[in-house]
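This document opens with one chain alone, in structure tokens, the form predicted alone.
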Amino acid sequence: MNTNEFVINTQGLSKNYNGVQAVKSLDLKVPKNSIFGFLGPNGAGKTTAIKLLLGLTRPTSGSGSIFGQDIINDSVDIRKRVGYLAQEPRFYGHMTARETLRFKARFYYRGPAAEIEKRITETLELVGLSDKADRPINTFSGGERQRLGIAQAQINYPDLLILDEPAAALDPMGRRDVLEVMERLQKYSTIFYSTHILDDVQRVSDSVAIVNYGELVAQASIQDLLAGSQGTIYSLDIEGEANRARTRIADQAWVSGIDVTSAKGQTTWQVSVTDDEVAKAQLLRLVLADEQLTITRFGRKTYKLEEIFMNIVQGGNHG
């Protein structure tokens, strides 16, 4: 992937506050049209990193670009193409959702009123608030407020949406609604959002970066991250006498080990491989060469994001 395919690209981006490094040498690469989860425990430096990207604070060292433009020198131009939702958005409770979007839209549009109203109506539909459009915001639930916050960030058709903990304080229904809105918006924008909620990242993200104590400790596509750091492992559930098949598989040059567990007439293999392409093409065929065996499950082993996250964070530097 060349540099032009990254919407956000930082090199050694750092921020110190009174001698404390809030962000340490951050090298972020956010692909175009991705939903990019920026993951880390509370206090890991996520919000500081977002402020650096938006030009709301200046880096102590390092550099960064958004749309190929410098985050310091071109900050005003960048912000014209970015929608931003703060961690705790504030609204005037007596105003309606429609009035709030109308107020925000005036910062961006000078065209005919009918066109502006059309855009507001489209945005309310996009975030699922059409039926609440003319109610005062002080009657909204937490999830409805967050969806209105995303609508407000989206009103200028941004090429990049930056959302700071968009679902952190919500109940499961509110979180689900916000995640669905994010998935709908992906066709229009690149979405970069910070969170500490692992299930949300696993559900909607294409790519993820993990920060801990201000430092980038992992960055990968969600598939690669969930494949684990122990190399590629295929998991098979087998019914029948599998010893001959096991010997045949163990003799393959691309198999580095087989871990076997048995219970209630079913055998489970965890086959470690050194060549994923060959394994994908040949492993199942080689096992099924033994016609007495039945395979009830076959697939590349994946890990829950929680396992990966805890391994990375607990194994990281606490400096």
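Positions refer to the first chain, counted from 1. We call the rigid core whatever largest set of C-alpha positions still superposes within 1.5 Å between the two forms. What you see is a predicted model; the values in this text were computed from it and never measured. First, how it differs from the form predicted in complex with adenosine-5'-diphosphate.
- With the core held fixed, the Cα of Lys280 is displaced between these two forms by 2 Å or more.
- The rigid-core alignment places the CA of Thr47 less than 2 Å apart between these two forms.
- Once both forms are fitted on their rigid core, the CA atom of Trp269 lies 2 Å or more apart between these two forms.
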The other form holds:
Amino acid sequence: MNTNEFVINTQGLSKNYNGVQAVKSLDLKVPKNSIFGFLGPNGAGKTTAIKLLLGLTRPTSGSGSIFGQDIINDSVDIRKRVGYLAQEPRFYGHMTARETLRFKARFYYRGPAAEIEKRITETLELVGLSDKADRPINTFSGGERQRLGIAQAQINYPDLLILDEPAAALDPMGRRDVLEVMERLQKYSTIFYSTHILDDVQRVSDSVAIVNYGELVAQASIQDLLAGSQGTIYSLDIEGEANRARTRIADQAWVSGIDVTSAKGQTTWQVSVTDDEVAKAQLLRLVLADEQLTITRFGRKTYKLEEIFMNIVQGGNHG
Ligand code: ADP
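Just the form predicted alone so far, so send over the form predicted in complex with adenosine-5'-diphosphate.
Below, the chain from earlier opens the complete complex, with every other chain and molecule after it.
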């Protein structure tokens, strides 16, 4: 059953376009029920990777599976269980949201009409468009159109939603609404979405893969990524002569380094620790064992995704 652990699982998936390596040996592992952010700058290969997953283009090499089924040979079966929102979804502007969803639902679902109408009403509610259901789409804002696009992708109750830059072109309010809809949908399906917006990933994803120049440069849960790859760092501002305390801390087995800066009688330490639990329990007490020392600030340094992203992307370029 371990093939079911990952909804999307690719091995060395690659795509060249006349010498351009749009996707390079991608090993994607998307856990079931995650909101998975596929993050990278424009041109990184995100749309190409999505097209490969959906069987809309063939890989140059490598392979992949969705729900354990092969993305090349089983793509028709796979797509029955996947909802997809393209980067710039097109609608018939004169049709209403309800008509659009009805059209799509009937395409997939042959059940009784009453059942279809119930689904449509529920889905409109889910994406916050109930009050606009019967207006023509050409009166919709960008954010409303994107939410309708998500509704359309969701209407056949897919096990996996693939959304290509669902919030990229939107103003802050539109983005917030779209992200909220995605959070709401997580209880129904796994959500795999591409984006170049770090803030969005930090807000709604629980896992992330970072691509740059077609290559995967990181893949982890947001929590692990934010904890920092080099372990946790505690930051302290100390007043008083701190040298003895420094020796004492440096001697601890769970301390991997202390970075010291001093200015105007105040010393700042960045203490790298290998065991966060022990550090949390002991670090402050060990410093304060020197009674003449005062601590004016103590905290665990948390990384912002942006710092990590920049480190990874720039670090990758040096190599
Ligand atoms: P992203 O979605 O991350 O912005 P894309 O997958 O659209 O990136 O593009 C990745 C790279 O592949 C780019 O250099 C792009 O120009 C190239 N590319 C994408 N599609 C084609 C195509 N059909 N023919 C040739 N080159 C392409």
